[in-house]
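Just the one chain here, the form predicted on its own, laid out as structure tokens.
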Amino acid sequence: MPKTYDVIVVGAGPAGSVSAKYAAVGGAKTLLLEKHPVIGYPLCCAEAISKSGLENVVKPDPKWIATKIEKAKLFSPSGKEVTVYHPDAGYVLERKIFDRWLAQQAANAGAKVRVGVDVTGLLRDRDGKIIGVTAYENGQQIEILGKVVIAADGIESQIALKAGIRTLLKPGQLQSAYQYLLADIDIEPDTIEFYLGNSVAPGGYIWVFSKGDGIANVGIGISPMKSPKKKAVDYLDEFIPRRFPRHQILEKMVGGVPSHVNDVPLYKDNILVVGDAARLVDSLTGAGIANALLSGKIAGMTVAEMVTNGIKADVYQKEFFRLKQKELKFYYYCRDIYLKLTDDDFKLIFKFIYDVFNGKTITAINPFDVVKKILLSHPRLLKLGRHLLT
């Protein structure tokens, strides 16, 4: 007879491990499953997160923080540089250590953690209700019973689809990304860099996130629709020798970055979807760690209440969207504008940013206010983004 759990969490990334932790803390008998033999690997992430995005859920620990971000440099297509000082901007993480630490926290809270378990399907009773999962472990098919399932299986999530939640992305909603971990480079340890423009990264940008000691994540995301003949790695390989004449490559990473999809539900019956699997991503930057942590926390607390007090799964969706829906929609529409920008438009934007921010120290920034002022700064930009101002 298969073993029965209150909650089965599929995927031990940040969203999954935090879900499992809070489910266990709430008294639910919880199982956390990871298909790979090692949690935190393979990795496809730029590893940066805002201070508030991290600290809203997790207390920072030096063991998994590579650097604290205190300065950002932005470069226009023409090479114009804008430097902004922000002493509390955020962190660059060591995700491999961070992910394992989060799974350890789930285990310490009472969750059972199993690696090398590839969940392939959902178990249903005669009435069609989901009662667990099917998986492969050590080459054998197994069945695990559970009252509630949390899909935390990332961008390629199959569990949500098998539950009937449509998370499929349209071509314009997926960026192609490539990243190197570079060593032996000349870079300031507390600085992140962004390079914008269609000649550099069509529909996206290049990032340089310092991890200290002459090491940095250097990556790119592009819109394949804006560059049908040239791959992301081709742009990156052109950029790196210009920016870092001396460098060594320690790692290569390739993957896709989803955008937020406004009409994807976060639950169906006794299935909850979190993190990238639920498309809870900042559509403009591709950032997803903070939303993964927050969605995991709320989902974990919700499922504990579901199995102990009989509340409904919609509590999770209502609470998450109460906190984040406005922001997610805002960045979704910003991305729509971003994809239409020409390099001449970027020059207009950089003129505004340079005049307002260059060399300044800021302690907080209101993205809604900044974008509004950028759009109002020139008739061309106002035409592109007028629907954001209504």
The other form holds:
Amino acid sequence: MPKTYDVIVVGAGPAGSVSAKYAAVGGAKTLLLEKHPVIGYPLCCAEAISKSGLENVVKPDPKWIATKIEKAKLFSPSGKEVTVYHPDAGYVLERKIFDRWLAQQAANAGAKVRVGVDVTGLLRDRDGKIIGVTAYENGQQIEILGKVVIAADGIESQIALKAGIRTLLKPGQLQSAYQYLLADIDIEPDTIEFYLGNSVAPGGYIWVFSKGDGIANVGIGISPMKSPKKKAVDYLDEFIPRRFPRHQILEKMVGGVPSHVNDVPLYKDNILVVGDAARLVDSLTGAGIANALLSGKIAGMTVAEMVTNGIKADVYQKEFFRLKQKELKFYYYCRDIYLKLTDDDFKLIFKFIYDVFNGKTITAINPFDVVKKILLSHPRLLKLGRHLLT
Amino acid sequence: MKAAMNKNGFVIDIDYGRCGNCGACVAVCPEGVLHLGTLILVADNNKCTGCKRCVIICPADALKLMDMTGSVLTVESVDAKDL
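Okay, that is the form predicted on its own; can I get the form predicted together with the partner chain now?
To see the whole picture, the full complex is given below, headed by that same chain.
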């Protein structure tokens, strides 16, 4: 075991494990640390990912694919339904297996992997330079030396904050989320459903993501600003008996999903931040797995080059933002509009989507185009979203 | 269990029956009061300044903020600074 690692990756979720794999493949002496005794659990995730979001980084493997998504249904506040067929849209993952599989890839690539190690702080030298981490393992405080640290420590990230990267969020920048894994339900195996409306899920939406075989992730995200008293789980518990008169509960989980976050720096000196720790979550949809995988890959590759060729960490931020900043900013501004939508606005949007998409088969979707067309479809929507069109 | 009180008198009471270990409260705490360990959430009340952001965000309604008299500080509406 080396005295000093080239890189210490804190957190073995998708972002951390992919970082560790690419760092190791690139020749960096890599250590991947996970505070829980099990990789892949606990989870706080609806587990859906687009085809490109997954396949840009990882080749699909049936071992961890719960279902292939072939169609989507959208429901308005009044219950109007839009069905869109989108073959090969993406997947709903079985992340308990996916996360472990990713860590396995890192291990196979030469990364050292340790579980039950809770990293609590950064180790600094006399000049304040970060030279490693402090952690708890088996009840003892330990120190591990590393030249670079990748903070992949999720929603509850503290490492980046301690390095001086402003990952702190305000309550308005998080969705309150709650999700059940339901069994014995009436759901088509290849379908995902979305329910919108201010009394259904204020500032967010309810999702039903089939995992095949009569089970589904059924969850909700709301904006706590729009509903300070009534909790996410209360809305969900009202919805479930209506949609699923027959159901059994196999899992339940709470979550906080970053939303409405813009321009968090992705590095400082020799600390890189990836995935949920970097708040790389689409502000409109709450989707985060694809960003975790991509940021992990680029960060890992950058760290390997830092070690072998002396490049600096800013290369990671530059490359990731080159690929993703426009999209992240776009969703950020969409969220501004989304939070202002009244149920009448939802009616207008549904009318447009119904007229254009209902019953249609699509093979690719350009969110920029769709949103722009929606905004142009009615003067009230145009007024709300004019700035997005310039 | 009586939690230790800090100089401001604030105490974060954690209902472990409700807390789902999601970490949202940790993400919003400006003072580093909260830490999500391997099994449970813990609060270092000495650092708490009573901003209520954790109470506002908790999806599970698992957190209560109390002042030195033991009164629970509720969230009636949300301030612009929390947005």
